[in-house]
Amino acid sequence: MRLEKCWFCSSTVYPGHGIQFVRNDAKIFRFCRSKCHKNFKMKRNPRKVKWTKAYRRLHGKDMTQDATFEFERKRNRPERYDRNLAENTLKAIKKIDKIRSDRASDHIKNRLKTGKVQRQKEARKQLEQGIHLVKAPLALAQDSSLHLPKIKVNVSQAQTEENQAMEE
């Protein structure tokens, strides 16, 4: 059984499932399902739609260097068949398995690493200006460090004039 891969989103194309198109040069593209067939017909370039394998990579929120993805290539050379090759195989299978989605939630966690530290700093931001909510007025008296410094503007008098003009 053979999976092929979608030419457009990257995912897995099962035997007996998708879109096939051949160009006249006979090149062959395979597609998992008719959005993607209909998105290359409009010749939409796979690196710019968000939902795509190749956008996430592009833009940082898939992994793109990893020894594991070694052993996803395509290989045209027959093997022998041999018992022990197979069963060590679906053993290694089972292991690099395990380590690609260790790997992948290390990649995320450190992705949403970023994204913690900036909701912090907001939130510290927003508390800062938002103390007297928070904390008591008497406790604000007492305590300086929590005031905001205040910043005194100067008015020209045509300024003032002009809104007492407006005032009345």
The other form holds:
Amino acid sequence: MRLEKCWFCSSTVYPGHGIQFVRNDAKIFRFCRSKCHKNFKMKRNPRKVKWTKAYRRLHGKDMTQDATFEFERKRNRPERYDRNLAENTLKAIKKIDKIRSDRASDHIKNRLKTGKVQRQKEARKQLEQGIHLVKAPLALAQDSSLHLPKIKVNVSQAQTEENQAMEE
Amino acid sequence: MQTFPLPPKPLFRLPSDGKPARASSLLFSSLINCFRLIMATRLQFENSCEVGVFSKLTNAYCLVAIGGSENFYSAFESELADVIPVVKTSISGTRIIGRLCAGNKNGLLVPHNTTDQELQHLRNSLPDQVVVQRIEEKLSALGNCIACNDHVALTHADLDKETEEIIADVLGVEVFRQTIAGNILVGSYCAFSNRGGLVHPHTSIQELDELSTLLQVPLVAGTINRGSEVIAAGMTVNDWTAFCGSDTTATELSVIESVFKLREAQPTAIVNEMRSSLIDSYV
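Please supply the corresponding structure for the form predicted together with its partner chain (the preceding block corresponds to the form predicted on its own).
Full complex below, order starting with the chain above.
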């Protein structure tokens, strides 16, 4: 039993799932579900299909180069069974898995960090330009602070009626 | 050539399914009682005479398929158990291991669809000098594509360059791309060891000479299993034993024993007489 990777989306194919296609040149294509299989039959290139790992890696959305990927390579020259080695390997697998997923999420976090500054700039601009949608210019003139205070909405009939009128 | 200590065995067994039958006749009986002759053994795998399909024999190990009865395995074990490890295995879940893998005393090459568990089992059972390697190759029946002994290998013409390098590296051999009697599946149409070789019966004399100079062993064109041309499927051989299908005729068997030099040198005079009476011509 071996956990293979789907050719299209690169997710793991567990036993009892998916379809394996063998082409005439003896190349084997494994698919995790019919979605990937059908996309393959439509001759779609996984590098252009947004939700696949191939696309995400190619466009820098996900981590590409890392030392932890070396551990999961397919090995063609086995070593003699050693109980200690097997035990240490099992412990290492857990650790390496955790490290890899931490690094992957850090990569995504760092990628999204640069967007934060941009988003704040946009938010500030929107605040300056569009504040009249939220607070009446008259009220704003009285309160010169640009930042929107945290409005605690008291659920009283008068307040809600006012808001409704403004929305219209 | 070292002599191997062989335990005393019953010499006459009636040939039946899976059990080995001595190639001896009444003429040899006295010889056998006096000398310990290493001869070719005839056997069957579950009623099939294609012994070379279900086993792989080298100088350092022997691989045997997992069959319904233990007769096949015990035939190999009785001959080889104290000399080399006899390993029961499957390759990618199949029993046709002789045709899927290729090896010599230095290494063993298995196809890409060998499971990890089988690979680990082979690695654990074989001695450490034997390098077990899985190959990513389009032509996955390596036993049909590669014929080798400990020094030279003949390969299929369409084998990848990388595979050729891996063969040279793992098996420690010189690799030649050749055809035998027009067949590109060299691994199935010839069987050779370090001492001799048997090839497809329709091989021309020029080709025989050419191959002989390449491989540096004497070659003979002959058949196995009552005229079957697929030599390597019908028999498996190493430097001191050979196993053939039970359909192999006495003539074929004596050809095998002479070309692979399986008879011990001592009773030469008598054996030479026998040889001349049994074999009328080499093809």
